[in-house]
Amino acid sequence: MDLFNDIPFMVLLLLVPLMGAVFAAFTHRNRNNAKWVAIIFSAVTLALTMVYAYVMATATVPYLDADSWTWIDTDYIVISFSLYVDGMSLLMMALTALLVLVVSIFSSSESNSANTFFALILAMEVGLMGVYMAHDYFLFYIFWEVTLIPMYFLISGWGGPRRHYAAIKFFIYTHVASLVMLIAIFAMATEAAAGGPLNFGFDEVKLALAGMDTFMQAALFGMLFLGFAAKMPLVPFHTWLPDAHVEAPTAGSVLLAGVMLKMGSYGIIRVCLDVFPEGAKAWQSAMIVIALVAIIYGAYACIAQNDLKKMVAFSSISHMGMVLLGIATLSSIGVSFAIFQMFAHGLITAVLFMVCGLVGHNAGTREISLLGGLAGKMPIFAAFMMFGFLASLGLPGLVGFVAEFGIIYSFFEYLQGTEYLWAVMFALASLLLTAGYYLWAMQRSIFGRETDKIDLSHVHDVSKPEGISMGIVCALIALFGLMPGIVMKVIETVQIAGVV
């Protein structure tokens, strides 16, 4: 680890794509320069993560280091500049480095206010970035509410027809989410205080709240559940995804399901469950129960949809309940999986997204009543639609199988021997539902006669930048798919106090 002594990478992680924030920004609407500049420090970001993931997985102690700087230090506040990775941050962090620069290959096209465009991006990874790796309660804050306000932008400007209403809409429900949680924040910082000045550090909270009872640590854990929960999102909270979704363009939708979403079931992981144990136990059956009504709700509504992309954006819902499932058993095999079904949603959500923002663009619709016999205009992007939805579905060999699998599986685990072993059912019952709706979309929409409702006549194909970019995550969702071990033996490393 002398490396990391002498060149801060976790620091050059935020800074990278700062700096290529403000350089996007005043390429004075140049779409070429702008692109490149995207790419090339985007590029340059993935770059160091995997640089730092191989030195840390040759390290002594693997996955796991930390930075920290005091920021403010006052007779009242103390907070730091507190970096910290282990094998939970690492693939979150590897995962927005890769979508970062694939929607900006994807992306090279764009033409409307360019600049501003990638700008809004690379800000998304510094705030998704700092989001993490931070070590302190303050800091993790700020870069929860940075990540708001670029997303924010890339819906409200280059969205759909209903753009402002979707992007208020996520704005204001994640946002009032996020003030719960940090009140809960405050709380926990002032009960760890003891008198003495705040100090938001995740540690020193963690030891400082080791011996709370079970009724305030039960009263913290719904607040911070809530914030956390808005953001995955689960039922209840959830109305404001479709409509982002659908109204998003490619690359918003991209980066919102593929790392935003994250950012609540990391929340759930590295803050409920490690600091409120016995709260975690207190929520554990409200948990189960919300992550099976998520799971069905969702895989129910996908059916009724007609738009592609909506269909899409309530699949999360679904798949994100299955997160939540993982995460409730509170074991450790159930929360391993429940990160390997984050990573792994990641990138199968961004071959899904980048499929629907590709028929809506060459086709003129997303509507798949419309839609037919796309399959002989455009024969590579239907390869790409069919396996990103077979592997949504969880198809045998691709990384989705191995997430669902195993969250199933804990579950099982978790209930054997008790008399609520049938609600296993309810998961295995979403699995039918998602294959019944992507096989039903998928045949309605790129096979069958080809459809006279549109004209067809204009349609290309998938351009070289769309290629390369999908074709960059499919072959990650098969690589992982026949290789799980590779991102399991990084998620092993990860030490949870609230799991067994």
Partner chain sequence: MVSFDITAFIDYVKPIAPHLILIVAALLAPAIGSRSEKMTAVFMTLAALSAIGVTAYMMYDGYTGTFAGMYSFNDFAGLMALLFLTVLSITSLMSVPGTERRRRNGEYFSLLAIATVGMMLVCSADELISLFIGIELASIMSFALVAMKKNDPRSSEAAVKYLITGGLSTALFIYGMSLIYGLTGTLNISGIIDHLAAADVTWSYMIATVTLLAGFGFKIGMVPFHAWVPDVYDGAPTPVTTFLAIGSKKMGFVVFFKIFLMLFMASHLITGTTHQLQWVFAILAAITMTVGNIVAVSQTSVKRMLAYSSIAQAGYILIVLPVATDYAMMGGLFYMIAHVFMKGGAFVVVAALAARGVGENISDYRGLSKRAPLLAFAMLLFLFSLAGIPPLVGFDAKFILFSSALEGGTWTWLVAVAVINSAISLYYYAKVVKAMYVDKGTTKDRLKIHFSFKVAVAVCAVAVVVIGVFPGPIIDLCGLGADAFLHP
Second form
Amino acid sequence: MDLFNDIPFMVLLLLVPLMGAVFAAFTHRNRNNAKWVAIIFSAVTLALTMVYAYVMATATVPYLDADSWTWIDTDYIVISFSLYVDGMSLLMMALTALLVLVVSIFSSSESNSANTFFALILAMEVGLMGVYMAHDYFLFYIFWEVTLIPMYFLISGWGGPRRHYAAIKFFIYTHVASLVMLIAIFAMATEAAAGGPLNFGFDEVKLALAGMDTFMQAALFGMLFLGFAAKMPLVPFHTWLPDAHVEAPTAGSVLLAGVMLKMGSYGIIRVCLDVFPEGAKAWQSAMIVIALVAIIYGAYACIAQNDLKKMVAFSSISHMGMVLLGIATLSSIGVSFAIFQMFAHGLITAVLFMVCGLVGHNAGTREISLLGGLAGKMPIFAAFMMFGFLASLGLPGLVGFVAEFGIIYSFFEYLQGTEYLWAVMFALASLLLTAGYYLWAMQRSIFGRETDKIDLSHVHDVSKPEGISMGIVCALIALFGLMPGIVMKVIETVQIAGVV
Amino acid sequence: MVSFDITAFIDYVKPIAPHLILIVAALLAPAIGSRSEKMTAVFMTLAALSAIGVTAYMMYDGYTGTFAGMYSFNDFAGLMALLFLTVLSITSLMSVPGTERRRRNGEYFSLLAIATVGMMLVCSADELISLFIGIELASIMSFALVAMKKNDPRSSEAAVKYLITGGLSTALFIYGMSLIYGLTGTLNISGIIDHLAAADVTWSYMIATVTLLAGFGFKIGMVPFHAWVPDVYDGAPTPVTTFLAIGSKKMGFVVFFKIFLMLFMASHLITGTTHQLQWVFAILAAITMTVGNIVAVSQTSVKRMLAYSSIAQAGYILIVLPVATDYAMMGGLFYMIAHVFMKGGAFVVVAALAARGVGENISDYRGLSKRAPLLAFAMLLFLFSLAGIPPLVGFDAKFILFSSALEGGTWTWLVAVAVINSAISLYYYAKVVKAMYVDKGTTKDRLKIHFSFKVAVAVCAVAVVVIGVFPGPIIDLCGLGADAFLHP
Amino acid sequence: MIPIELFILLSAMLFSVGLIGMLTKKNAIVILMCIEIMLNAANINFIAFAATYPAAPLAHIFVITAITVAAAEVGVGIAILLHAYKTRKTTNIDELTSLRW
Amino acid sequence: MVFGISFMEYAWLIPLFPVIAFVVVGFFGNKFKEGGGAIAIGSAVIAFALSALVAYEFFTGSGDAFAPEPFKWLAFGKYELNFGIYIDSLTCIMMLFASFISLLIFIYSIGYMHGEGKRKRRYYAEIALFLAGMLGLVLSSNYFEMFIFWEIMGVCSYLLIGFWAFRHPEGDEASVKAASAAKKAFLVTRLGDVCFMAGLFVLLWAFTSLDFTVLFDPANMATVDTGVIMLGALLLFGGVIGKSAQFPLQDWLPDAMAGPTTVSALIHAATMVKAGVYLVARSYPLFIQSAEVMLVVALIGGITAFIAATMALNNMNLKRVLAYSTISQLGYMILALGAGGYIIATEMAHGDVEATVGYTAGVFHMMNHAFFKALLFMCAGSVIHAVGTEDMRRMGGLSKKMRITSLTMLIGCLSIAGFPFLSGFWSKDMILEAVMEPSSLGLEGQIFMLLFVLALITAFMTAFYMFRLWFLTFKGKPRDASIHCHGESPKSMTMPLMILSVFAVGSGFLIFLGLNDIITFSVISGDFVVGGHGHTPGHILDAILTNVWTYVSLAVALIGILLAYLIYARGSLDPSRLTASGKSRLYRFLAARYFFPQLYDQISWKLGYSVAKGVDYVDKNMIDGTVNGLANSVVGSSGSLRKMQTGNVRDYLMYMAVGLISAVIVLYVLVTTGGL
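The form predicted together with its partner chain is what I want next, because the block you gave corresponds to the form predicted on its own; please supply it.
Entire complex below, previous chain first.
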């Protein structure tokens, strides 16, 4: 449709949530206006994203859009406000837009400084959208860091009892990782500039570094990888995550696990693989080992957790390990399914964290040992929890299964003809462990004896906004699980240099 | 008959025209001050602004010239003059509500103006003598300024400490200058550079340069010559602290650039290798930023924390010296400009709060976001900018400065140290932010902030954001300055 | 003619005396005097070197300037010490340690 | 073509109706009477009717497998995963009996689940999905699709076994047990599923497709290394072991009795566990590529049949005994399929042309078992419904109060025990014959001889424990006064019993009415057709009636029945004499299920929780400890560095002097060494 073709979608997708954030911030603190501002603006953003997706799908070159404005043009440094959207970006943006809307609905009963709360959520959306669109390292880094601040405030302002510790740990830990990445970006730009002005454009840097020798590629790949790995997060750079999640408010957790972690894997695919194909090969084995360690380690850590939310947090580590496993195969199948898994995990983990938030809020505790038999009092909640857990453990017919099947298959294919075929067992074993901890947690929390350790007399079931928000995501989980082709069609168009 | 040629006279004094404006203002200030302190402050601000206008016009005009063979005006001097004049206007603005000084005294503004003149003279000095005069002018005025809180024992203690350590620094660099003169036989700075760049590093060379280094290192708060900084910043009246932090420190850097940066670049041209002093500077830079940041972590007073953070920031700017490229010089200038607004803004906020009886401890800032939302938000911007969070100016500054250091690969480790420090710094900045935004305060009373503070804060906040988002023009300006400085 | 090394030695000794005095004395006024000694060490250097570089007479100007500046500095310094004495009743710098850490 | 419509084209509707029922009941069930039970039943009726039409169309057609162009579900790289339908005789039989028995169970549920209140909605939704899963599985045109339905059934069984995982009518203890049983069922079968998935990987990699039409094409098969196929087949069989509760993963099934009895009937008779057997039958073309695989299959089947039967001997729980018997009978089926496949595999290698009855026997027994096991479970359900306990020691003398139930259950017992001319008799003897067939083949022949002996002993034990069950329940005097029998169950429950008992008696005769032609498997090897036809009804009858082993097995079964009668009905033999009053080691060994539960627990504890605790320790203390340690060291050094700022200006001067001197020294070192 020509109607939509002239709309500057990319800029609007940054501006609309930004405007929303400003509006929300200026609504009255004690009235309920902020949530409507948040819901409306995030809904508009989502609608824009959907229209944009439609426009991109019907474009002559499907799923590819780029635009660039000169921003800083000096003798020493050249930076452009460069945006670029391909299938992977689009998916992540759609996920962001969706989850922001969902958490806005979910948290609509938030009454503690609601204006700031929703402003932060929308500000977060700006940052996330920016990260997934930026095509200039300067811009990319800016948005990357911008996401930290709202999250820091969300955790430290609306979090649990140890929120200050968790928030500052999150902030500094991920900031350090970003800075490591920043050094790598400097090094890349300096290397690419070769004495001329530093140009931070993705394409310019990639072009200039094309003939770089393997050692330098591997070194820069390693530094960037370190930055991204802490974001994903991969073992052993993960310890900020469980703390952050345990203390974060539900909206924060959903966005953190749903889309923020994906920034790491997005970066690995977009930057590491694309710019340093040789470096990727040099790091391939290491990446595989790290991925497997993360998968197994995360799953085992889940088993030992007593806090439901902490368990879900560790499960994120395990599942993001799965993403890296797909990436590490350096095959188009692996990377495609890694992107798929990013999308799938974003949806699933949103439900999981909403469920955890609900149990914490409604039952007053998330300690599994204090819970039990909740399904009797909260049947709808139990159904959502079961759905989320089953989706996360890779139940066929739901979106998580497709991703895991594809990733493990790509890994299996990669191992063919090597003597390490047995390594696929670790990936498969994780499926079993994952099922184990989820089922065990359900057995102890919602099934069995109705707990007498907490007062269940005032416990109520899922409220309407909560049900709607979780229902939307659950429906999508089932939809994309049954028809993964929709997503795959988008992913197929993604072109990454280091992938065969 | 001696005819007085007015145009010839104007041409003659044109290189020091901005200075003259300030000197005249300084002479008039006590007269006005006896009537109304508020008026003096406004007068001094206007004087600074008019000097800014003159300087800007001269730069726009592309004017270069030399006064008495001692002071030359070029883009660099103009840029730095603009910087110091901005500092002066911010300081004057925040001195309007003189709650920290009991008596009306216009001489306070005179001292500020004269100190600024001294700093500006340093920037345009071509000779060691003019350099020395400029430094001493600024220093002696600063000694007096620190003692301005007349009945406050802390103020006088700070002044004593500043005086004694400052005296030692004066003695050190003047002794160093004498040795340099002995080595080179000239007091002209470019002559000295030419001599030193070609000379072998002998014992006297070493002692001469190191005493200079120590003497000027004192000014910028370089570790281990930094120990006065926290005490003096803490004890001095907050406007003076601001002046010292964002003004007189820059003067120290200008001297470093004039002598050492030029020396390194000249020596690099001749020998093609890294000068040994560059390593000394690199080590000192690393130590400076590390000590500054680490000690800042455990501070409970905002002012003192900002003082340590000043030390750390000086450590970052010191990166320019070992790297010694055009790009690094530009980055250093950019960082100094950024520092004026972010650190200046932070101090203005502290002063504004102190003026309304809010203490200087971090715990006193609890719940500030409810009591003074805009001020708290501005403080948040300044602190995050200092921490290097995009898209604020502090980030751009670090981005440029750190990225400059990677060329050649020699100083990558220094960037790594800087980056780790930057992460540590986030901790103590965030502590204040947390107190303001997350913690619940004991009271929710709104704070009425004086108008002139508002103006000063607004100027700084706007600068922090606007330059942060559109650094291009300032980068160009710094590039011009660096070019004029390095390739006269 | 007296060899220049002796002048340098003298100035170095003066400088050291001043430095050591600064490090060991407690009375602020004595410390100010030590600073003066160190400044004078530099002045001696200038004059001595000026003799070897007759082509560059600016050194004398430097010395005169330095003396003037030192006088100003001492003036301000004494004022500050008086001020301190007024508020703290001491010029012993070991007792001026309320600003620390 | 029926009514001019090709129903085979629309076979995909068969699982769709139960899915629709699942959605409708799941969301709106409470708006209907009985929690939407009628909708579930309706969907089963439609599914059965459609199945019948499709089957009719198929059997009147050419007999070639019907596999229309599948829907391209997901394409990646050179691979394609499809969704489609694949109809052959096996599919038809499976979907017919699955939908039919499910339909009966659904109807039975109306009575059995009447008292469940609002939870009925959940129940009917889940069993509808369960049925959909089974029908989807049998109609699948490829392994991937099959795997999806396989897992859907798995999750349904999880939900249904755990139906009473909270607010159990018998109290909290039972809830806890149900929750644990559900988890165990899911996890143990998931272990098999993971193998299945690995098998999918192997096959997908080897064939670049998982469609049966591609995989079973001899031309494609020839291009793939036999070892790869063997690996794939073994991994698929791993899935079977989990799903069909074969040794060593059999232990989840007895625990799964924690669910409602209808669910047990559904799982054991019509769906779920049959899926495993179906998978073996479906994958015959792959499995027969290697005799070794078939030997493994037969061995696992034989061992399972035997040990499960032994466990049933001394169990006192009505449903558990039936559960063990299910495992045992599944073992039989697997054994038959394995033995038959072994013959085909070796014959293909040698080029001999000979018929085998193994495939037919296995599938035939699966069908018969579906009927009589459904009957048995529903009878047991009727009993439990009436007396409110599953403990046989507290029952007794129920035949007077529950005439229909006791009579139909007797028919079921006779059938499973292999009483002549009931359905179980025919299929069991065919199995024994099938196991006997390869026993003439060298070394492996001896293994099959052993398996045959095991199967024979199993037949004896089956007869014994089934009648032990029947006598304990229905004969003698009531042993527990506190148990009050409500009398016969309602019509909705007894009707299905009577219908099923007809089938339990008569389904065996189908083999003489053309079923033998339908259940055949043949493969073309070189110029020969191996396996397939040659079993005319007369041949089968002849083979069974003239075979001496038929009479031996019959005698063995009769002895078993007699023994049970003597011990539990007449009381002339005291069982405690045999078991040393339950204290003998063997007795305890059997009662403890060969210590399998402990083994599972130990493994999951050691490999799961202990390692997890270790990981958690490492995470908290080492990894996070390092992070916090770094942070603390910064804060700590801050605290100490800060003390340098003493406030005394003389110290400051000292720092400056020291700094000056050190700077000179550093510079000197740098100069003399020529820089770093």
